[in-house]
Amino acid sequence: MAEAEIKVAKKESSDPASQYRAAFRYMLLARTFEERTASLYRAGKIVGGVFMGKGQEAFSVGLALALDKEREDIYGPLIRDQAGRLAFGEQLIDAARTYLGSVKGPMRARDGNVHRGNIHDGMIPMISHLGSHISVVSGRLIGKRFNNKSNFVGGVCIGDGGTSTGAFHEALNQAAVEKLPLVVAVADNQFAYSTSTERQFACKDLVDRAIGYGFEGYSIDGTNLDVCLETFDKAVNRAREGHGPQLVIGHLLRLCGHGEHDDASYISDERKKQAFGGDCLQIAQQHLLDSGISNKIEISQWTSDIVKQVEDATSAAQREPGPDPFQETWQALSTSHLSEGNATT
C-alpha cells in the first residue's frame, strides 16, 4: 500500500481495527526508512547525525494520530518521532531530502538533518534545547488563544532525560497556570544518552510529577500500540474539552544507540528481557495476527510496498542538487524584510 493510501478515518466513523492497521503501517514505514538512513549514514552518504526511534514507534504514532490537523492542532516531534511525523502528514520524500541535503527539502538543507518541520502545516521544527521545545508549542497555543481561536490542541514530545532540564519545569508550570490544551508525551526509554533513569530522577515514576504541576497524568506501556492509541485519544480529548494540560509517560526501551554514532554497549541484554524491553513493532505485528485484524500475506505485501517507497524516496533525494551558496539567502527569519541587511524602519 502506497504511503498516500495510509489513511486514518475520522475518529467518529472509524473502528479500532482500522486505526490499528494504519498505525502499524506508519510504524513499519518509519522503521524501514530509518534503517535505510542508517545504512546511508554508514556509507558516508549522510552528513550529520542519524537518530532512530527503534522501540518508540508505537508511543510516537499514538500521539500523532490522536491530533487533528483539520482543527489546527499543533505537533512538536523530536528526533525519535519519525513514525509520528509520518502519521501527522510528513511526506517521506521531505524526510529523505532533509537527511540527504537536498535543496528541495522543507528546510532547504539549511538547518541540520533532523530539525525539520512545517510551521504552516502545524508541525513545529524541533530544537535541540529539549525542554524549551515544549515552550515553543505552548507559545503557538497561546497565540491561537490571542487570535480568538478555540478547539485546538498541542502535542509535544520529549524524552526522560529532557525532563531533568530547567526549561522542562518552566514549560510545564506555565502550561498548567495558563490551562493550555497541551499534551506532553514523555518517552521514558530508560536512558538519557547513556545515563540510566536511576541516575536521573528519584521518583518511582515520572507521572508522579503530574499532580505537582497541575497536570492530569497517565503512565502506560509504551510498547503496546493499543494502549498508546487509547490513552492519547483520551488525553487529547480531555485537553480539547478544557480539562487542562495532560502528561503521558510511556515506558519502553530505546532499542538502539543515542544515534548511529553510538554502539549502545551500555544497554544490557537483561534490560531487553525486562518489562517494557520488547520491540513494539513485533508486538503490534503479533497482535495483528492473533486478533485476525490482518494476516501474514497482507503484512508481507505492506512490507514490500514500503521497502519500494523508501528506496524510491531516498534514491530521488540523492539525485537532487544541494544548495547553491550563490543563490541562497541563508536568512534565519522566514520574513525576508526582517532579515539582516533588509530591515526597514
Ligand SMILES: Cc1ncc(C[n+]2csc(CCOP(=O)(O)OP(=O)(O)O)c2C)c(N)n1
The other form holds:
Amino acid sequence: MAEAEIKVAKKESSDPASQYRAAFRYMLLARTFEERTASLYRAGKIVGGVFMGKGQEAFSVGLALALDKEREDIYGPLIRDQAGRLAFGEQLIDAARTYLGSVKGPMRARDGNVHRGNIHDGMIPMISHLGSHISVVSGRLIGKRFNNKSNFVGGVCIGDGGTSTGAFHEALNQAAVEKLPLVVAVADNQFAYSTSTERQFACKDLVDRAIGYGFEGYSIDGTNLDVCLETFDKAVNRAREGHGPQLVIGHLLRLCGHGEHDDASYISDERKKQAFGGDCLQIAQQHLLDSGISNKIEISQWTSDIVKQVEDATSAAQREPGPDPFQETWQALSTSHLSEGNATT
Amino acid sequence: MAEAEIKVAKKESSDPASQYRAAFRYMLLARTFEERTASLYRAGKIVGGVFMGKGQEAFSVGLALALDKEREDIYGPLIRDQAGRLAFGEQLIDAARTYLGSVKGPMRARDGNVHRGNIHDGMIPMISHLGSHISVVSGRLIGKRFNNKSNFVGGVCIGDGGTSTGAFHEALNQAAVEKLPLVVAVADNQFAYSTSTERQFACKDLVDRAIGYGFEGYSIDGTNLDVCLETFDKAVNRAREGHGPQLVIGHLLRLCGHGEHDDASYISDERKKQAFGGDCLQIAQQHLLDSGISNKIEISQWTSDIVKQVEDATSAAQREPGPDPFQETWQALSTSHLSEGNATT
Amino acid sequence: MSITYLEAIQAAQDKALEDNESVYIYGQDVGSFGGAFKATKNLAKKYPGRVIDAPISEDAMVGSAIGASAEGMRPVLEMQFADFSTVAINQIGNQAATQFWRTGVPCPITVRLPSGGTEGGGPFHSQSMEAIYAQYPGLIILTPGTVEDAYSMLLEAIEIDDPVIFCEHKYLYYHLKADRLPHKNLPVGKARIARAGKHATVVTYSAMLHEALLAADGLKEEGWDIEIVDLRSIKPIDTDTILASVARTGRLLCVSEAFPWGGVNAEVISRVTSEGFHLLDAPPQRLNAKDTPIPFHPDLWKTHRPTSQAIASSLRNLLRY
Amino acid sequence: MSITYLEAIQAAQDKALEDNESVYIYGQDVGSFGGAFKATKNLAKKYPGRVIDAPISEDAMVGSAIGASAEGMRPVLEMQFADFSTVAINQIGNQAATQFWRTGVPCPITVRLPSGGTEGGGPFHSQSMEAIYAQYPGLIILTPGTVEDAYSMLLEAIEIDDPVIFCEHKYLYYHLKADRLPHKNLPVGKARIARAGKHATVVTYSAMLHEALLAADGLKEEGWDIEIVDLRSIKPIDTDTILASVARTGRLLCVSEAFPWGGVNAEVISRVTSEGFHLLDAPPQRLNAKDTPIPFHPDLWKTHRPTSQAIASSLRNLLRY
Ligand SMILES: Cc1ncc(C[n+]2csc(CCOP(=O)(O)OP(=O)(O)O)c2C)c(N)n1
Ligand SMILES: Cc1ncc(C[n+]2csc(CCOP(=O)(O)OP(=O)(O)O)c2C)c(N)n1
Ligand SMILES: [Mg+2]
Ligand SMILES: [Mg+2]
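Switch from the form predicted alone to the form predicted in complex with the named molecule and print that structure.
Complete assembly follows, chain above in first position.
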C-alpha cells in the first residue's frame, strides 16, 4: 500500500531527495483526500465544516516530518494540517471515518472532522477554541520531563489569526519560562476566515514576536517545500538539543475558502500572484521534475495510487456503521460510580 | 491646601524644574499616605489587601503627569499607582474613604482599596483580574474616536507578572491593530507576589515585546524620576501625535511586601543593592538637593504639609459613616424594572 | 414577503445603526464579509467605519466595548459562535456585569451569541450558554424563539442600559420565517403564552419552543391541550406569567436545550414550587440535553437534545400522574 | 493536637506527593513561598522540583496540566483565588471536561479553588464558582465543609481519574479546627447528615454548613429539631440522602453562598420536587447570596450572604407553614 510506503521513505532515509519525495507524496495524498472530502461535503455526505489545507501542505508536512514518533514526539495539528497529520502517522482511514461519521473512527462519531486525534499516539485532538491546544502540547512535554524522559519534542500548529488569542500568548510565554522543546509553526496564510492580516496584527512579520518570548525564530517561504523541510529540521533539532522553544512563521496563501461553504471571493487574483501566493504542491512537483528527483511517469503513478487509496478509504468508511444512540453510555466521566447519568433529566 | 498647589504646579508650568518639584510632592504624598494605610491595616482599621507602591512612585507619577485630563486623557492605574492616581487628579479624601469603608467614597464601600476609580473622570476602576483593564482603556479611546474627538491619549499600568496574562496580549495586539494612542507602562519590579521574573518570562527585557506588537518601545531606569518624566512625556506625545501605541518598561524593585500581610523575606538584601534596587523617592530627594531645585527647608515644609493632609484625610474618612445595608438597593442592573431583586431567594 | 430569523437579526442591527449614531458593531469577520452567518450582511458598506472586523481576541473585544460604552457608545458584539464567548467570560461576568453596581455608571453593551445545536456542530459549535451567564449578577439574558422576538428584542437589547447577552439560536436562523417584522411587540421581561391549553404547562424558550409546539400538536390528537409559555428572557424570568399558567393547568414541564445541571429548568421549577406549590397537581418535571458534551454525529445529537418526541413522552407521563 | 481546615489541605497535598510520584503542584507562588494562603507550605522544599511556581497564566496552567495528565501525571493546580479561574474556564470546561468523553482517555487533574467570601474580600476575591463549573458535563465538583472532608476529599480528588474542581472555603481556612485527620471517611459522592432532626431539612455545603448549624442550635431552644444535610459534593449530588431526610421532615430549605440564579439550591429543589414531591409538607425554600456582586464592606457583605440569623428566620417561616 502506497501509504505505508510513504512512511518507510520517511523513516528509513534521511537523504534530502527521499525526504522530498516522501513529503511530496504526503502533500499529494492530503490534497487528494481533502478534495474528496470537499466533494463529499457538497454532496451532503459530510456534516460540520470542511476546512482544507490547500496551499499549506508543504509547511504542514515540514513540521510533521521533522517529528519522530519513536522518540515520543508530540504533534498538535490544527484545521489545515491534513498533510502533517498523515506524515505524523495518521491512518487515512481514520481521517475518512471521522469525516464520514463512522463509529470506528478515533472520535467514535462523538466529535468530527478536524477535531480528531489520538492522545496515546501523541496527536492532540484539538478543541475549537484557537490557541488552547498549545499549552496542552507543552503539558505533554512537562509530563515527559517529570517521567525522566529525554530527546522528545513537541510540534504545534496555529494560524495567523490564532496568534491573537490570549491562549497563544500564555502558552508561548509558559513554554519559554519552562524552556520546553516546543516548536510552534504559524501558518501565516494572510487570512483568518475573511480577515486579512492588517486587521489581525501590526508587526511587520509575526517572527518579530520570537524575541519577546525568548524563542528562536524563523520566517520562511511556506510555499517552498525544500525551505520548509530544512527549517523545521533545524528547528526541531535545536529544540531537541536543548535550545528551548522555536517559532517558525511560514508565509503562504490560503488557496481556498475558510471552509468549503466559503467561496473566498474576498481574496483577489492579484493576491495569488504576489509573493507567497503560489501553490506549494505545484511548486514542489515542478522541483521534482526540474531536479530529476522524480519524473512524470512516477508522479502519475503516485497520483493514481493515491487516488485509489483515497477512494478505498472513503468508500470503506462510508460502509461502516454510524453510532447507535442506544449503545452510548452518555457518561462524560470515566469514574462511572460518580456519574449522574440522567439524575437531572 | 498643599494638594491643590501641587496640581497647579503640574498644569501651569512645563519647565522641568517645576515639573520635577510637583512630581516629587506627589510621590511623597503617595508614600506618606500609603504608609498611613499600612499602619491602619495593621491596626485592623482597613480590611482587604493593602498594596503599596513603595519604590515605584517615580515611574507611576511619570505616566500620570504626562497625561492631561483637559484633553480627556484616560488613565488605567493598578495596585501600586497611588502616586499616579494623585497626579492624575484623584482627591486624597476619596482614596482614604475607599480604604476606610466610607459610603461617601467613589465606590460607596461596595468595592474597596485599590479598586476605586471614577469613570466619568477618566480613571478606570480596576477589577482584580490582571490585564483585563487594558482593553477597557483602549475602548475609551475607540469611543472617543467614534465621537470625532482628537488629541486624547490613554495611559495604562501593569506589572511584570500581569504581562503573562492572555488579556494583556489581546489588548496590546488590539491597540496596535487599531493604532490607538495608548501608552502601556509596565513596572518591572522584579517580582509578582513572591515569583521573580525568571519564572515569569524568558526574554531579556520586556521591551523586546514592543516590536512584536508593533509598538514603539522604551526600557528605562524606573527609579530615576528625571528619566521617567522625560520618557513618559515623549511616549505620551508620540501617542498623541499619531505614532500609535507605546510600551514603556520601568526597571525597579518592589520595596515592600506584595501586600502588607507579606514580609517579603524572599527579597534578598543584595537585590536591593543591585541596579534598579534603589528607592526612587530618596534618589529624587537627593537630586532636588544636589541640583538646587529645592532645599532642605522647603522639603521639610512639604513633608509636614503632606503629613497633615494625610492625617486630615484619613481622620475625616474615619469619621464618615459606613454603608447601611438597609439603604442599599441590592440591584445590579441600572434598568430597575428588569431587576429581579429577590425573586430567586 | 417573508423574512427569516437571521434576516430579522440583520434588520434589527441595520435599524439600530440607522437610528442611533452611537451604535457600532464589532466582531470577527462582521465587516465586508458580513459575518460567519451573514447577520451583518451589507452593513459595513451601508455604515462605513461602524461595522468593524476584530482580531481573534474575544477578551479584548468585550473589554474595549465596555470602555467605549463609557464614552456614550452602544457597542454590539458578535461572537462567531456562543462557545467562543467562553474566553471572554471574565470581561462579561466580572467587568461588564459589575460596573453599574460598583460605580453607578451603566454599561450598555450587547453581546450576540449564536447559540445552540445544529447537525454536525459538535461539542464546540453548539453550546447554549445562557444559564452560565445568568448566574452572574448584572446581566440581562435574552433568548428569542421567534422571528418577531429576534427583531424586537435585539432592538430593545441595544437600547437597554445594561449588558445584554443576546442568545440567538443558529437552528432557527434559516428554518424560521415570518411574514413581516413587528412594529410593536411584547417588551423584554414578559413571557408569552405561545399556545393556550389547559392540561399541562410547558415552560421553554428558543429552539425548544418549536419542539414543544410540535409535541403539543401531536398530543392534541390524543385529546390533550398543552399550554406553552415562551420565556423570551431567562434573566429576568417572568414568574407571574408562569405561575398563572400553572394555576390553569396544575402541571409543569420545563424544557431547555442546555446541559441539565442547574440552569433555566431548575430555576423555573424552584420558583414555581416555592411560590406556587399549591398550584401543582403533579411533581414538576424537566427535560434537558444530556450531561455530556454535544455530539457531532446527527444521530447522537438528536438523542442528546430534547426533541418533540421526547417532550411528548414526558408530557404523557406528566398527564398520567 | 489541633489542625485547621487549611492545614488539612496542606497535609493532604503532602501525603499525595509522598504517596504518588505522579503528583505535582503548579500554581502562582506555590513554590518556596508556600502559596498565597500557605496551603503548600514547606512542600517545595520537601519535594524538590514537584511544587512549581506558575506565571500569571491560568489558561496555560490548566492546559499544561491536561497535557501532563496524558503522560500519566496527576497535576494539582492552585488558583490563587477561585475568581481567577474564570480566565481558565475554557480549558477547564471545554478542554479538560470533554476529553474523556471525546477520546476515552481520562483527564485526572485537580483544580483547587480558594472560594467564598471573607471580610473585605470584595467582588473579585470572594466568589463561589461551583455552580458555574457544575453546568459543564465531565467535571466533579467538591465542596468540603469540614476539616476531615477537606483532607480526605482532596486525597480522593487527586486519585479520581476525572477533572475535579475542589472548592475549598477561605472563611474556613483558619476558623475551622479538628482534633485529628481521619484515616477513613465517607467517600466522595455521599452526603452526610451533619445534624439529625425531625422538623425540617436544611441542605447546604461548605461555609454555609456552619451557619446552618448555628441556626439549628438557636432553633433548638425554640423547640425545633432541624436536620442538616452536608452535600460535600455538588456534582454528583447525593439525591438519595436528601430525599431520605425530606421523607423524615417534610420540609426543605436549601442554603448556598453562591449567587441566586440557578445553582445548587435550584438543582436540589428540582430533584426533590420531581422525585419526592409527595414527601413535602410545605413549599421548598432557598436562601442564597443576593443577586449583586459581593460587597467589599463587612457590613454589606454580612447582609449579602446568608447568615445563621437569615437561615433561622427562613426556617421559622418554613416551620410555620
Ligand atoms: C477563540 C476562537 N474564536 C473564534 C473562533 C472561530 N474561528 C475558527 S477558525 C477562525 C479563523 C482562523 O484563522 P487563522 O488562525 O489564521 O487560521 P486559518 O483558518 O487561516 O488556517 C476563526 C475566527 C475560534 N475557533 N476560536
Ligand atoms: C488573572 C489573575 N491571576 C492572579 C491574580 C492574583 N494576583 C494579584 S497581584 C499578583 C501579582 C502581580 O504581579 P505583577 O503583575 O508583577 O504586579 P506587582 O504586584 O509586582 O505590582 C497576583 C498573582 C490576579 N489578580 N489576576
Ligand atoms: Mg490564517
Ligand atoms: Mg511585579
